[in-house]
Amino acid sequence: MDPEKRLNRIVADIQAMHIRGAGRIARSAILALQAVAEGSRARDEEAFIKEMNSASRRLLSTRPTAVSLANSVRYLMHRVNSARREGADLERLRSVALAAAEDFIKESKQAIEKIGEIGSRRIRSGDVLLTHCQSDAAAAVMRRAWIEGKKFSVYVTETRPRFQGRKTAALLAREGIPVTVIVDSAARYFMNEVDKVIVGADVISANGALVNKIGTASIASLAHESRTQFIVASETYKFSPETAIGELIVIEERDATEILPKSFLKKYPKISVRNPSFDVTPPEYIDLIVTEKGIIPPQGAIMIIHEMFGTIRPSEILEYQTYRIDEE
């Protein structure tokens, strides 16, 4: 595919959730990156990373709460960048690009087996889970227990309202895990069978505050009045070192229609439709975070970001800043 068709489709695709789950957000934006440096036609250094920075911003504008792709796209550009900084040529930036596109995709899949391995330690024959949303971090951890003979079972939220607890319920009947689906509004109902509840991450902030899809709160909330263990799945690369510098997140809102039909909509005018995809789940609340680093408190989440990106610039920061892209 040609390559801005590729971006194209890929920015499009983000933006109407078609793809969804911020592990497979973060590599399809490295896709799209490493295929605009395959394809580029740039004759010199200064161009080619114009046309990188393009397509980076383009990517960075679909979907301002998902720090993965925030990430990804950092985690690309900030090694072509430091390439030109030291001189590189025009192929040695396009080669540095594909590397670290290859790299990206190698460590994030690597990351999810890692979590399903050690995640998996913390689940119990004859346990009662319960997970929300579609979260490949979560789901490895169930998966790689249900593998090691481990006996239990799982309460899945549909998830509105877009449903991809219906996803995830698939995915775990597949593998033989016995599935029970609820709707979200009844997770009080059957909390106090629930011995742990297992959720991933779109971002963890640098004080451990969790955003999750919208639901995830109150799951958690629910949770901590029954002394039910919450336990939250996640890749290093979902930490924000945007927050450690005092920037907040920007919780994205989506289309009415995804809750009202258009001609319901249309019939009624004066009813106006709140939609945020995501909420924030407070530190307290959450028990252990799973990282392909070990087990973290929520309160070492700091110390993640510090070890991934060593002292935090402002600067360096904002030169992909997810959430001001907005604003350019």
Given for the second form:
Amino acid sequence: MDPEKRLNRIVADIQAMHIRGAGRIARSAILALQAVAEGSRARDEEAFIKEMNSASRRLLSTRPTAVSLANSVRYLMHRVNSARREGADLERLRSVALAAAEDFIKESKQAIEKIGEIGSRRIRSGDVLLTHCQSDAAAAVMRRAWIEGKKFSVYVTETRPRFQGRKTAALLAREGIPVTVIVDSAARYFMNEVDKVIVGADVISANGALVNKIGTASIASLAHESRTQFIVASETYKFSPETAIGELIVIEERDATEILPKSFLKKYPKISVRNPSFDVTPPEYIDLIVTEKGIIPPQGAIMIIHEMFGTIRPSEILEYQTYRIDEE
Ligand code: RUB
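Starting from the form predicted on its own above, please write out the structure of the form predicted together with ligand RUB.
Every chain and every other molecule in the complex is listed next, the one we just looked at coming first.
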């Protein structure tokens, strides 16, 4: 497919949530940049970088909360920009971009495997789990534990308004795991039966707070109230370096029609709708975060951010801000 068309298709699919989930969004953005690099007709290095920057900005504007998306773009463009600073020519820049894309995809898939392996050690036979939304990382933990022969069951919230829980339920059921689907508001009703809540992450902030699908924070507070363990499964590229320098995560608000039909909204034009897609779970409600580098308490988030991005210096802030959407 023509690279421009491929980019447009991926941008549209992320926006319409045909591609969704923080990890998949990041990998798809990388595939789009790979297509742009491969098909670029730029005549010199500057034109190539300009083309890649413009594709990066378009991708970043699709889901504002997804730090995984920003970090994946940053990962690839940091390698391209560093090569340029070292004097790489056009063909070298292209090959650096393609190698970075391949590495990101390989490493992000390995991270999910590793999270499955590490996280499954925290699941015991007889456990009753509860999960919210659809997360590849959380699913990897449950799948791995099941393959290892542990017997447990899972409550899956349907996850209004987009019902991602149905997909999770189908996925777990296909593995043979006993699954019970509940409405989101029944979480309190069942929480006393639950041993562990396990969810994925869209963002982990520097203070260890979790940004994940709307409803996660209420479930975490219920778990806290009933002394139920709350586990987050998150690849380290979902940790946000911006939050280490005081920025706040932007919470995406989506269209009213995800909640109410158009006809209803038309009939009652005075009714307003708010539809935030994510919420923030404070670190006090989180027992542990399972990453591909090991298990950390939420207070360890800042260490991961420092390890990944270095002690963030002003020059580095500038480099990553190059890809901020509001710079256009
Ligand atoms: C999906 C969601 C998921 C995280 C983690 O939200 O909140 O829990 O993205 O998923 P949306 P993964 O459906 O709005 O994208 O572990 O697969 O990255």
